[in-house]
Every structure is written in C-alpha cells, then in structure tokens.
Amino acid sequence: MLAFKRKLNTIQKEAIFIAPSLTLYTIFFVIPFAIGIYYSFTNWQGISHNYEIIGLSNYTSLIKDQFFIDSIKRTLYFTLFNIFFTNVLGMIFALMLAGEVRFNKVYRLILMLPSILSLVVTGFLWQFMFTKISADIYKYTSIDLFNTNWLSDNKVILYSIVIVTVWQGLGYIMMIFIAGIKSVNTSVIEAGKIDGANGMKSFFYLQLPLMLPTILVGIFLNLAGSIKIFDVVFSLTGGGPGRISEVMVLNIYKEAFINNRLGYANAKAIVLTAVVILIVSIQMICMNKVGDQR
C-alpha cells in the first residue's frame, strides 16, 4: 500500500511537470492538425454547419486551380532569389564585417535594424518607398530605374518583394554568418596559411568547408520562411494588382477568411505542409551528411 502511495506521488509530480504543456500542445496544434485533414476532404463553408465528405474532389480541382498554380509557381521563384540574395550578400557583408574594421558595430546594427521591424511595416513603408520616394528620385535626378512601376508592372512586381525581404532578412542572416566566422578555429586557417593557402584558396577550401553546417542553416532558415511569406505581401501589394503577386499562403487566407470554402482551404494548406515537410527531410539529410563529415 505504501509502496503504491509512493509511486502515484511521483506520478502526480511528474504530471505537473509535463501534463500542462502536453494538453496545451494537444489541444492547439495536434488536434487542430488532425481536424484540419479531415476537412480537407469535406466542402466546408464555414458558416452553415452542414458539410458532406467528397473524397479527394478538393485535391483533383485544385490541380486545376490556375490561381492555386500560379501562385505556388510565383512563390518558388521568389523563395529561389530571395534565398541566392539574402545568402550571397549576407554571407559577403559578414565575411566584411567579422573581422576588427572600424564602425563594424554601427554597421552591423543598421543592417540589423530591419530585421527586427514588423513586417506589416515594413510593407507600408517599403510602398511607401516604392510609389511616392522613388517618384520623386526621379523628379530630381531622371535616372530611368526610378521610374519603374514597382507595385504593377507584372514583369517587375516579384523583385521588387525580393528587394524587400532581402531588405528585411539580411541583417538576421548575417549575424548568424558571423557568429559561424567567429565559430571556426583560427588555426586550421593558419596552418593552411603555412602550406601556402591565401587569400582566395583559403576561403575557398578551408573557410567555406568548415562554415557549411552555419550556411546550411542560413539558407534553410530563409527557405522556410519564404515559402510562408504572407505578412510582407499583404501590406505591400495585397497580392495585386488583380492577382498578379498574391503568394502561396495569401491564396490560402483567401479561400478560407475570404471566399470562406474553408475545406478547399484546408486541401491547399495540406499540399503546403507536404511541401514544407520535403524541405524538411532534405535538409535534415542535409545536415546529417554535414555533421558525419565534421
């Protein structure tokens, strides 16, 4: 009897350790998830609680959906530039920075700032920019790039949101680049230094090599977040004009809070995690090739 009176006492102290955030866990993200497959297989509007299950006829019109195609089409072309963009400059503004170069502090901090603005603002204030600012560039100076219709000439619209998350994200990026720099032993660079590996070489075979776990991360980290870009694109262009920059999660909200077909929706956010979870696996591939060479 004792014994049993003891073993549930620890029980019971273990359950207020863990119980708490399980249900919490539960209840908001595993349940939420399950019930939002099972819709995907309904016609849910929301509204009227009346839905009937139709199989997999949400999956087969969404392939058919050109809006839904266009819009995954134009969000991995983003995701491909603003990822070369954001690593490729991040990568040179740390390998700059790094090292002990004057205002190197201030720098970092202004590259830094934008990364911790919202990005709702920095939506409004990058239209802001685009329409009234680069105008008036123009005004005063006639040089012809200032004259570009950023926010509607279909051709341009989806770099001018690359120039604004590279923007947003560099300083992030960048920081992590640094801490990677830092992070690699100085003497495997010294000792390449004795056998004749400059400048070019060194970076190139020794630098870059033992800085790929930090660049993995880098660009995984930029991957998933811009295959969910949402918040910039809403306050910059709101997906228009028309439709013409309306981004993979928009086309999500849409359907759902605005169209309100709920379990259409929800078959769209379903091929999106599909999506996301094979980035996932490649990158957790990735890593583990990257952490059996170290």
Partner chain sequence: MRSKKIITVIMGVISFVWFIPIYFMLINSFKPFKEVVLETAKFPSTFYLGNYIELFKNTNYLQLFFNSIIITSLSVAGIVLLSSMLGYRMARYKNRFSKYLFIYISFAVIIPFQAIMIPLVKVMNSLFLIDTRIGIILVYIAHGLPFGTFLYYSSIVKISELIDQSAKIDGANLIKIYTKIIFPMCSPITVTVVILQFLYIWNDFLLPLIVLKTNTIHTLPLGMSAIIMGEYSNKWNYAMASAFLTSIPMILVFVFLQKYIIKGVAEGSLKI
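Requested next: the structure of the form predicted alone (the form predicted in complex with the partner chain having been shown above).
Here we give the lone chain, stripped of any partners or molecules.
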C-alpha cells in the first residue's frame, strides 16, 4: 500500500510538472488541428459563416488537383537536394573547424550568422543578390555563371532556392556536427590509428558510425524544415514564374488566402501535417534503434 501511495505521488508530481506544457500544446496544436480536420470536410470560404459539410469531396479533389500534386513533387525534389548539400557541406566544415584551427571561432561565427537571419529577410537579400549583384559581377568578369537568370529560368529557379536554403541552414547543421565530432570517444580513434585506420579510413569506419545519431538529427531537421518551407520561396519568387517554384505550403497558402477556399486548404494542410507526423515517427524509430544498437 505504501509503495502504491509513493507511485501515486510521483505520478501527481509529474502531472503537475508537465501540465503547463501540455496545456499550451493542447491549446495551440491539438485544438486547432481538430478544428482544421472538421473544416476540411466543409466548403467553408473563410469569409461567410455559412458553409456545408461535403464529406470527403475535398480529399478526393486533391487527387485531381495537378497544381497540388506538382507542388508535392517539387517539394520532395527540393528536399532531397537541400538535405544532401546542407548535410554534406555541414560535415565538411565541421571536420575543418572542429579542431584547434586558427580563428576557428571566427569562421564558425561567420557560417552561423545566416542562421540567425529571418527567412523572409534572407529571401529578399538573395533576391537582390540574384538580380543585381550577379549581373554586376558578370559585367566585370564575363563569367557565364553570373549571367544566369536565377529567378526567371524554369530550369534554374529551384536550384536558386536550394542555394539560399543551404546558405541559411549550413551553419546550424555544422554546429550540430561539431558537437557530434567532439562527443566521439578519442580512445576509439587512437586505437584505430594503432590498427592502421588513419585519415579517411578513420573517418568512414570509426567517426562516421559513432556520429550516426547526430547525423540522423541533422538529416531529420533538414527533412522536416524542407517539407514545410514557405518563407524563403514566398519572399524570393512568390511561387513564380507562373507556378513553377510553388511548393506545398505556398500552394496551401494561396488556396486559403487568395482563392478563399479554406475548407479545401484545410484538407491540404491535414495531408501536410500527416506527412510531418510520419517523418517525426520515423525519426523516433530510427533514433531508438540506433540507441539500442549502441
């Protein structure tokens, strides 16, 4: 009986401890999410209080909505490039700056500064870079690369967005990887050197496997952020030219606030939320498996 009372007291203390966070989570996520699900089954226009429940019509319309399907493909395509370049470059810079390099703190600060900037500010900054600075550099150097129509060429515009997002997120991922490198047990590396694992062999066979949890964190942070990207695209291209750079969240935004079809936009948002929840679930499973293996 005494053990039961102690356990009950522990549960009560834990409930009191998590109550504020749980309350905020319920108010700002659970309730809006539930309301969004409800409105996704309606034809609500966002202006009038009058609407009708139309069942699964919004969800069946998604399958036929070519603009939405294209925005999903575009988002996935962008996500793959963003994850690859951000994490690979982040790892390279982390390896360069993790040791006692002269002025390494200054270099880290320089690479971290873009991560502090607002994504909207970043978008407008790079819009100026692509349209003005690039043209001026070409004028003085005649290098064809700088004569590219970064924001109007359909074949280039998605890569322009990748350049901006990699520039903005590189420093943050680099710092995560530096922390991962410093957490590796140095005795393992020293033992590897004795066995002949030097340079690249030491990195690929010793450091990289030991850093796997840290690498997974970097990949999944990039993945979740890339799926939800909006600010940079909105300020940099607005989804244009035409709708060629319109990503998933921007498509939902236009559906809700330009076309005034909030019921339909809610259905799209529920699909996006389901994708993000799936990503987080996979991340948790992967992290738990890696933890068990270690």
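Numbering follows the first chain given and starts at 1. What we label the rigid core is the largest C-alpha set whose atoms superpose within 1.5 Å from one form to the other. It should be emphasised that the depicted structure is a prediction, and the values quoted were computed from it without experimental measurement.
Trainee: Please state whether T26 has a C-alpha shift of 2 Å or more between the two forms, with the rigid core used for the fit.
Mentor: Where the cores coincide, T26 still shows a C-alpha shift between the two forms that is 2 Å or more.
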